[in-house]
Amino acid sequence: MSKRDVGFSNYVREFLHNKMGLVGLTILIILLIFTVIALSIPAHVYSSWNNPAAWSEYPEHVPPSWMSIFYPNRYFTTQQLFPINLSLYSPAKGIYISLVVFSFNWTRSLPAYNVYFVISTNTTPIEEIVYWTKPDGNTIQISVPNEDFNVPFDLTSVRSNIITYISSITGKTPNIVNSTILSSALFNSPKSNLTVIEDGKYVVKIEIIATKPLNITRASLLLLGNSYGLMGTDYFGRPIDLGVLLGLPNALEIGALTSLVSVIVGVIVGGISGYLGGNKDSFIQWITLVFLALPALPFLVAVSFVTEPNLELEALLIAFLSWPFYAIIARSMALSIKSNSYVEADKLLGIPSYRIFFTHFMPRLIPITVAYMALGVPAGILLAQTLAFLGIAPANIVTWGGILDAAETYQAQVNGWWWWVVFPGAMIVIVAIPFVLIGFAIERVTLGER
């Protein structure tokens, strides 16, 4: 930018005119939308993240859904079905029975990864059975355990039933029970010895029985596919996709907190050990210095033990570590700018130093501030989700390094379960991206061209 064209409009219109920095500032427009979109989310869904049984209802540790547009016969989505028929009747004085009907068609090459019963009635039933009919006509017969009344129940808590069932067609007693295996015995055909998959209409029928009036308050079937969502589910069934979108505001966060701190402190820092020049700029630089040896991680590793994680505080340990980087860079500018003439002339003229730092020095600082505070965001977020990874981070929050860490604990890479480690660790790639492109278009247009 020549001289006749400075000015804050003329920078704006510089960066706007920069291929790379309007890339870059599109992306970071639609991360803060998604930044919005995450804090409109309940607080409730924050706080039941690290809690297994909130995502009950959901598959586990399954692939993107996305994945069944290029294997059609190898995933499939969950279903939900609401019931086609809905009776009650009172068969004697003091018993009331309901009977809740479902039905559809399997055409899959799978059986449903798990089924989930979702009944709930205005009062607590004395039984409650569930009649699953395959298409050949063959019925199972499911006693719901007490404890399940009007609670949403999946296979793993009927399974006695099952396993009778299993045991009366194969003739054992299977080593392993889990829900895959009890919703092969619903899916599969008994002619079969139940290892082929029986397509056709389904019917479940569900009798509640009670001893008041009944009324059917929620009825619902769930059954629960082998891939979900756009990255699929972790170990617990929680939605990747939520994960990475509930860690993107606290991500953006410690990244603007972390750099901001550290470049302005930096850039003073560095600018007024630049001016004074002598023995107090060999001073400061030793302290900077002391400051740049000291092993960042095993720093900030050692100090969080020993205090409450805070995600103000991790950024502001961060900052006090970060500085340094930017004070040296900031003195060799300051260096610079005192060899002028202007800045000699004021000082014979006898104006202030502090006038002649604020007047020459820092205006020349602040757009290359601005550049590195950018440039600096993605060393925060990647040193905060390197302590998430270590398990050091607040315990109200999500962080897509504890998600790459709850991954590495259940050993998701063992497992081939790669959606659990890319797609948060992508988050933290596509998140500096912007941030690097913006700072690299600032520094164009504050330095020229290099």
Second form
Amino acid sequence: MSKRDVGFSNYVREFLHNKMGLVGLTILIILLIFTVIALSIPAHVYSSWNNPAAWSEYPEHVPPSWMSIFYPNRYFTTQQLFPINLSLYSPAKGIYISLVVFSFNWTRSLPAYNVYFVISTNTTPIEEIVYWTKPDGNTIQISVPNEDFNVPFDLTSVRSNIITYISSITGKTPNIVNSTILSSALFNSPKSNLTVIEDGKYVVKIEIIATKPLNITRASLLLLGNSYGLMGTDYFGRPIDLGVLLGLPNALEIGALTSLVSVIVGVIVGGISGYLGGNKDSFIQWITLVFLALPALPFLVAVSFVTEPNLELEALLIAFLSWPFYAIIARSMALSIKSNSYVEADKLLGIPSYRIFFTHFMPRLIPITVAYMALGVPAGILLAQTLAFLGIAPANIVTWGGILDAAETYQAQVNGWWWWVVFPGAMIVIVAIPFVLIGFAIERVTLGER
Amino acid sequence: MGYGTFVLKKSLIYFSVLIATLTILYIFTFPILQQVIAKSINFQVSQFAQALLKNSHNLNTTQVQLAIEKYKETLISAYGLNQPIINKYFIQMYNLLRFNFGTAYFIQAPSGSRDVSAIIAYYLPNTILLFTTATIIFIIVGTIIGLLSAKSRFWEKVIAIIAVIHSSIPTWWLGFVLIAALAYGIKVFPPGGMTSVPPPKNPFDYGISVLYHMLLPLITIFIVNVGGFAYIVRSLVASIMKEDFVITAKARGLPDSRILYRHVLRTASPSIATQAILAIASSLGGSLTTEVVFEWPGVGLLTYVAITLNDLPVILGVTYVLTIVLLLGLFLGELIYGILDPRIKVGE
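What about the form predicted together with the partner chain, after the form predicted on its own?
Every component of the complex follows; first up is the chain already shown.
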């Protein structure tokens, strides 16, 4: 044991002198602030994570927006435009035409990733027509199918007009129709057979024809960029940064809960085992061995087929498997305390054994217990994320392992969508590291440098 | 107490641990186990019925029905489905100890057999090949780094950093990133699998192909685990350095490296050996996700496929086999410890 004085304030002072511990504590505080932010996100965001329709307005599998700093010609962010002009006129009796006009300058060498038209009105119109005017005055007319009124629609939902336009210019119908092909028709010059971007001022007019004068409640034009946010988006357009944030609370919860339960159980069992010795010790060691022999991952997989655990149950199951490791450590600590002369002296004096346990054993076991609690958190987080990666996670929560599982399923590594793999995984590491640092620091403070 | 008695005592203890562990598994998986057995019986009955209809044309339909019913009943009593729970338990334990894990729902061994133990027996050697090689490499390098750190401050700092990495990086994620970078980004390594497709006919080329495919998983497992093992060795060595005989040796003026390699390493070797065996045994259980990422055809990938197909018998079978492997590893560890550390044999 440490030669230094045993005392709480001493430990704290020693701890704060340790660089590792301080760094760990700082990261942990930052993570806790982010957890509070994550917990303040409304519940419907969490539940819509697995609903692909909720993310249709986001660009799909695009890199983080800061990539545009390194590659300004290749990446750009989404531009949201608001109407420069809103007008209503009535050419004949009973017909009212609302005109929404957008205008923007396009100077990039790439077309927008996709274009979203967001128009909401108080009553349903009978027809909507989009006039897309290019800088040279060329206009593409796109009529919107009836079902798209009042719902934001993108180029793929009005594709037929654009495909007709493409085939009229190039003389052939494109084999693959995706938003990039459709968008290139809107941004490329017809003179170049739609291969060169037209620079300059674009004007987009949307005509809404109705039988009553209508109020436009929402109007904007989204020119989707090919980059998004801090960490990009995945296959469905879900922003990775949001997923990373949503996954934080449950990662911390499962880590903390697992570690708390398994270390307390382990230290009590191991401490008592080492303290009692003899046959009782052998028996407790036998039990420890029984639980040690359960292979954690296959066992959890098999059990989750029976119980479909929620977060707390999953944490308890992990704790159920991990306490023997701490029991072994606590037992060897207890054995070394037992060999001290003051314990022998107390025994000779006839002091009852439970009092010896509480006066000599517990105070010496507690600091190391705290160290192992910190060190146990990453193990719990890693195991829970690994389970999620295998597709076994409590339903309705967002986990980094789950995000990585999806990345594997949609072959992010083959397609070069590195941001989908790197950031959620890095978060597992970033959350684990402060606990490891704090654990090592407490261990050093308790046991001495060497 | 001689070594023979020691081995016998340990064998008894480990056998009882095995039974207890299997019992826990049994308790936790009881509901799905019943389901698995029922399906397995139905499958065997349908196979029996097919065979009967093909081979015996002289029987009429009632006779066939009767024979099938009779066969089903013998199966039900053989699996103990109609018996009290305590009998069910004993029958199941007997089956498990005989590696009889029933019939897989969908997965087949390359031989065409749907017997779970045959399927696992086909995939287990691949897992052992990869993970035992990887574990031996990181144990050797980890021991060297751990010993070096006892001598120099530099290596101690390095160990602290790599031990932090060890405790915080999931192997499968590092594998994922390395594949994206080294197999798809710059195409240095194959992205997965055990051999190139189609597998080379020539045994030498086959071996080279397997080695080439093993390289990236080996690197990944090495990076993640070497620090943790070095940290264990370091703390073992550090605690021995405080012992009286080391201080005496230092007082006698022996050179540091002689003390380290002759005195300290000899004293630490039983513990290091135990840790090594434990690492090898538990690496097999932890292989699941790493194999999935590298598409290595071992029990891990088998389990993943079983999870996606909801093939419960295979999942249960793998769990049982890995439990037995882990216990076998622990048992061997104890025996080796007994050989290396003479105090154990005399029962101190």
